[in-house]
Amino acid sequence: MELRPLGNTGLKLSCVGFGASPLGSVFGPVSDEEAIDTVREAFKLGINFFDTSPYYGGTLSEKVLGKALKAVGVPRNEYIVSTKCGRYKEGFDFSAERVTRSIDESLERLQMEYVDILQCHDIEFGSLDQIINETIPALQKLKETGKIRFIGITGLPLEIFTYVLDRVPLGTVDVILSYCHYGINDTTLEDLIPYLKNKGVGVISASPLSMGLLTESGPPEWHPASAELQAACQTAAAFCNKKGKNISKLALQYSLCNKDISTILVGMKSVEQVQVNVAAATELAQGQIDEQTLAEVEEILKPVKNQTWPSGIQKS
């Protein structure tokens, strides 16, 4: 598994990252045994980055991931763990008091003494000015205690990243996690990469399948994409299927092609899912991407390229 540097952190992340939200039984039940087997397979195949949040499964994802990592028994310095703060089952709270308490709760659930990255979770739903003036300073204090090594911010609208990064001292925020903005149907994250590189900020991209748009089964009912975008993606998926190809594999490989993105986070909850995702990355590394099918899919999606969906932003 290819390892890529994460901004100025000194960390090197596997190009496929393990999204642990499914371990919180978000997409159907996952037993402890299944979770342990899945995490063990991830290590075996070279994945070293695990991402979770207290929000996923109402804290269950953190608990199950912690239990699985403990059971697998890999030395702590051989893997990288990221969790989040500010978003919980009960709602959003980015206050200094809450995020400071949050890390202690997360560390207990994860059975760890520190996490490598603590990220403010989906900051567009809070006050961006509070994130700048209160939350990030609180996280800097946590950094001094050794409970966290690096600070990150996550969210959907790309403009939240420039708003925050332009207003905090250089080097304060180490990493951003963007989702649904680097895939076959949407590459808008690409425009932000030179800016982020200039700031020394590492880039994590999640949801290369655009929350289910680029799958054969299609997105969940609640998906916010327009009917036009959903229909185009289903046409593309059916086209791939007819050719004996899988659009999800192609989508993951497409996202992995951009070496400026440190890792592509993919949710996983079974040994088979780990194997499929790693196989896609391995094939790509060996130059085995189906360029023709990819070009044809891009042509199908051209009319809806970079069509995003609204998400509220509160600056103050």
Second form
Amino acid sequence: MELRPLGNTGLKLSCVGFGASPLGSVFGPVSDEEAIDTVREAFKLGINFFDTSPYYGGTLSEKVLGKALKAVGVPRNEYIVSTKCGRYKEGFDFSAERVTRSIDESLERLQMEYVDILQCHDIEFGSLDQIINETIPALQKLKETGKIRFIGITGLPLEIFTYVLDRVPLGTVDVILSYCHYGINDTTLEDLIPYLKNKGVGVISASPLSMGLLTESGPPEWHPASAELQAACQTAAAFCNKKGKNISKLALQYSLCNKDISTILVGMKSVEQVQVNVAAATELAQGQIDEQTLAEVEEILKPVKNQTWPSGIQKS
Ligand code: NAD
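Switch from the form predicted alone to the form predicted together with nicotinamide-adenine-dinucleotide and print that structure.
What follows is the whole complex; the chain from before opens it.
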């Protein structure tokens, strides 16, 4: 599996990253045994980056990921773990006191001494000025204790990243995690990449399948996309299926093609999903994306290109 550098961190992440939200049983139940087998397969196939949050499954994702990593027994310095703070089952709290307590709780659940990256989770739901003036300074103190190595911010509207990065000293925020903005139906993250590169900020992109829009089975009921966007994606999925192609494979390969993005985080909960997603990356590394099907899918999705949905309390 190709490893890519993450901004100025010195970390090298597998281009396919393991999104551990499904280990919190948020997309159907996952047993500890299944989780362990899935994480073992991920290591076997070269994945070295695991992303979780106390929010996923109301802390269950962190607990199950920690248990699985321990059971598999790979040395801690051979893999990279990111978790988050500020978003919980109970709601949002980006206060210095809460995020400082949060990392201790996360480390205990993960059964680790440190995490590589701690990210402020979905900052558009908090006050961005609090993130700048209170949360990030608290995370800098955590860096000094060695409990975290790098600081990140995550969220949906892209303007939150420039708002924060324009107002913190260079090198304070190491990483951003964007989701649903670099896939076949939405490529708006691309416009931000020169700015992020210039600041030495690493780029993680999540949800290449647009949280289920670009799958044959379709998105979950709670998906926030408009009916028009959902329908167009389902038309594209059915078109691929009729051609004997799989839209999820094409979508993941499309996201992987942009090498300025360090890793593409896909939610995975089974050995089979790990195998299918890693095979898509391997196939791409050895050849080319299916340009013809991609062009046809892009044509189907043209009327909804870059359509997104509101998120958070700020204007988006
Ligand atoms: P996604 O869009 O890639 O996946 C959506 C769904 O597709 C999941 O249910 C997954 O189980 C399923 N899937 C995986 N591989 C598949 C395949 N080959 N074919 C068909 N279906 C497949 O991503 P996602 O789950 O929305 O996000 C991935 C990860 O990114 C999350 O687990 C999380 O770690 C991270 N993330 C973070 C944020 C944030 O910080 N705000 C937001 C979104 C995602």
